[in-house]
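A single chain, nothing else alongside it, follows as structure tokens in the form predicted on its own.
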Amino acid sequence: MSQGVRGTRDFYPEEMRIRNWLFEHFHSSAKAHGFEEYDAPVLETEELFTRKAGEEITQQLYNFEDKGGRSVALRPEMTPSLARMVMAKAGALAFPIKWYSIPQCWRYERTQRGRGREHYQWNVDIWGTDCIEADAELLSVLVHFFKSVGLDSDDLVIQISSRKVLEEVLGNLGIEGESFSQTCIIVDKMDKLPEESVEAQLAELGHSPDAISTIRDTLSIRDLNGLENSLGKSSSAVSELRSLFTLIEGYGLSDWVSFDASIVRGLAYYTGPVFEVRDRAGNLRAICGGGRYDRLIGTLGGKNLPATGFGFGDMVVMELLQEKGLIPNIGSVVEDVVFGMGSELRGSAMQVAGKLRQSGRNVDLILEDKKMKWIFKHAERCNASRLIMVMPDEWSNGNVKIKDLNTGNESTIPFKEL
């Protein structure tokens, strides 16, 4: 047994010390813009995941009966969550709220390079206003986390549309409701499937060749000028895409981004602006993605509220983080290592370590009775600064004998100087 759950990863401490520097990053970047962290149970209602049979993430549930006989899952996604800690306090809070979390989700899916059954998720929301500079602000908060982890506008692109760029389209081929939202899972998946597959499953929803055409004709489009001409300057995604696109220039952020009409989320609760961002490359699924979803409570039983967010999974950016050659070597975080000669010194060993934590150092006490040479070794895998050494001699004095593992320079001070 020694292999644990197919999909899942363990975390050694020299990789979750790697796994704490990214979440660092991911704390940073949302408070510097202001955001607050929440949390949620990792266990919910089977019933907050199921609003759209046929979404793709239905059919990844990790789902079933507890022992009361109610239908649970482990959470595929933290929005639902998010929405129903909204819903169940919607007139006590202040809005606009900025909130974030870095949950742990779970999914049953195929395994593949990036993705696994379980990742961390930096999820980072906006509720309760629905002006485009809420978009913007999301878009600023990525940006500087990929600055902050060495990354840059040559690594990576946003790629930006409008959920509203689909309802145009297919409202002028008369297709709305249910049809509209199986459209747009099929659409998400366009540049994974083979073009004849995709034109195989629209057509199964009955859309003509005609209008199979007309939809591939306009995700095509990869600029907003030519979106216009496509869907009339009266149009209000072109028209809020302007919007947002000059706020994006505002923040200094236009090398960052590109318009790309193929971009429309496969959940059926994106209302608005959504993107997703990619490696310039081309070698990696994507990073991340979000939108704008000012319908969803209202899904979950709700009066609808104007939201929007992102969510980053943790794996996907770490293969590339490895490939640009940006993970650091962390040490562990030992700053000294304390050891006693014999037994008998066990206990002042003990007591030199307790004032050196007391003092805000981070000390590691060798437990057992070992030879010098164990003990150097120990000291450098640690990549300690310090050896404190409570030796007969020096201690009969008061003393203890320290070691600096960077010079090599011994010292004999006071323990009451320590």
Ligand code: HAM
Contents of the next structure:
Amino acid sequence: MSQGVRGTRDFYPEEMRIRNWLFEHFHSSAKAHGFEEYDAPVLETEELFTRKAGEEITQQLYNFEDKGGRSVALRPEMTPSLARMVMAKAGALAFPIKWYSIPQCWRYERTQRGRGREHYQWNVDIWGTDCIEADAELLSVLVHFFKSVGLDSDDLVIQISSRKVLEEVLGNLGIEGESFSQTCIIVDKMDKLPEESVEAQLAELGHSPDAISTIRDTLSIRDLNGLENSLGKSSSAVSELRSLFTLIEGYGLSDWVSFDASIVRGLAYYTGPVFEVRDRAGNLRAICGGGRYDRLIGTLGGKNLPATGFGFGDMVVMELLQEKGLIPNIGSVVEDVVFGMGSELRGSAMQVAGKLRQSGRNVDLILEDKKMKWIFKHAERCNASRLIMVMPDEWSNGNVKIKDLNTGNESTIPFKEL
Ligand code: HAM
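Starting from the form predicted on its own above, please write out the structure of the form predicted together with this ligand.
Now the complete complex, all chains and molecules, led by this one.
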């Protein structure tokens, strides 16, 4: 019984400290850009996540019937819950809204490096505007985060494209609507599956060999001039991407980004610019993914509202931070260790600890009789800065003994002055 469910994680205090450190950077990067935090339940109606396009995410759903016979699911991603929340209050919200969250998400995935069956996913989204500035702002949040944890543009690249690229190419071939979403989901697997398998799936969807080769040629384009040559001067995908890259330059983020037509994303709802963050060394799975999704609410039965955002998992970035030696050594929260010599002085030690706690210190009170050697070792383990000793002689004169654990200096000071 000492093992949890496969693909799930326990966080022991030392791991929890690191998780909190990571989350603090998520929080502060979002807040630095004026985003507000929200939350939603991990359990939703299954219906919220069922979509027809054959995405992996819907096949990996943790779904079950609750005791009342309702079909429910653990959220595999936050975006549909966010859409539900926005839809419910659309009339009362002052758009655009900039919201973020760090939900735990559940997917029945094949577990591997950087992929588990649960993960925490930092979500940063802007709703209610279709301006490309919103998409650029998201990239600024991302880079702010990367810089704050010590990663730089030599470590990572934000690969950007737009759903409109394939939309224009496939539109010319008469492929639209559901068939378009399905095509995107299949071509998203190009770097994971053998070429023949992807081509077979595209053929199964009804694409001709010519269409498949046009798709493949388009996806291999890696610069905007090449894209313009392929899609033509009047392409709205090209002009939108050019505007985005101009804004990125304005933000000073050019070193962090590249155009890559192979980025389409594996979720059906994207409609415009899409991006993924990869480690430059190419050893890891995607660190982050997002894009514009202006028509999600419509698929949930509401009135469409433009939206753009990203999801950023906690697992892959930790792998990278570990590789680069960027995870700091974080000590426990304890600042002072207090102990009273013998059971008679335990009440006095509590009084001392109480006073320090009231003044805002984090205090660990030794609860039972322990040898001095153990107490010193314990204080060291906690990384405490002071040891405060309540000893019979000193206490009878109203004093306590303090050892500064950084310098080793000892002093006796009146309890009143603590
Ligand atoms: P996604 O690409 O499915 O997008 O996931 C986003 C990120 O979540 C991935 O890049 C990865 O960091 C992390 N992730 C996903 N699945 C797992 C897993 N099984 N284990 C560990 N990490 C994982 C979405 O979920 C979209 N809803 C993101 C979004 C928000 N788009 C717009 N707003």
